[in-house]
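There is one chain below, alone, in structure tokens, taken in the form predicted in complex with this ligand.
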Amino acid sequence: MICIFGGTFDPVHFGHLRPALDVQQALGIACVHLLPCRVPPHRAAPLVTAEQRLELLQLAVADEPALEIDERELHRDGPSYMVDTLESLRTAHGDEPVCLALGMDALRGLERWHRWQDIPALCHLVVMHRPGSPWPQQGTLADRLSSACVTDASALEKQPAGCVIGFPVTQMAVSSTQIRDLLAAGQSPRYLLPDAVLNRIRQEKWYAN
């Protein structure tokens, strides 16, 4: 079983890393693949380049074999649509189960994703609870999710795609926005992200106004 965790990682922080490790352990798989996007299609452009975000991600997971980096979106031109990424994984891995880990806030915006209706046929959704983001209760997305929900992670191994499971990962009210804001204000975001990442940001004066 493969699990990817896509994001802008602008910059990576402990709210990405600890939940990703929780998911890896809950699924009992060797690693989760962190997948930085090149051009996020559904939000403002990142403040640093894709190469700089990748470098920070590499520093963050350097000594953690359970978190690997998948660079496929960085090598693709145009908007980094998740559906394209999932189709490339499906081509490479046939019927092997593929999980897409995403935070609850990202799930709530799923209907805005390019070809979102095609995504359940390509992967399972592993939804990480996030402070401040409740499970969607009404509408097309809520209906679609409720019919696919499972509570036992072993169900994910029995079919290639199509299930939705919620995980109560470690709750960390940290966001990249908070870190960017602190840095822009000349304040310290220490203890919200790995020291190696922060040291590099400071060295290069990234995110400073």
Ligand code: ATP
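Can you swap the form predicted in complex with this ligand for the form predicted alone?
So it's only the chain below, everything else dropped.
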């Protein structure tokens, strides 16, 4: 079973890494594939290049075999639409189960994604959430989720796509925006991201005014 977790990682921090590890352990799989996007379709362009963000991500997971990097979106022109990535994975891996890990906020915004209604046919959705977080309650998305929800991770191994499961994950009040703001203000974001990542950012003066 393959699980991907996408993001701009601008820069990567513990709020990305620990939940990804939580998902890897909850699913009982060898690794989660971190998927840095090249051109985010739903937000402003990152402040550093795709190559620089990839370098920071490589530093972050260098000693963690449970987290690997999938570079496919970095090598594709145009907006980094998740549906294109999932179709690429499906072509490469046939009927092997594919999971997309995403947070509850991303799930609630799923209907704004490009060709979002095609996504459930391409993957399982693994929703990372706080205990007690409310799921979408109304509309087309809520209907799709309610009919696809499972509670046992083993169900994901029985079909290539189509299920939805939620896992409570470690919650950290940290964001890439917060880290960028601290760096721009000349303040330290230490303990919000791996030291190797912070040291490289400081060395190159990335995100500084």
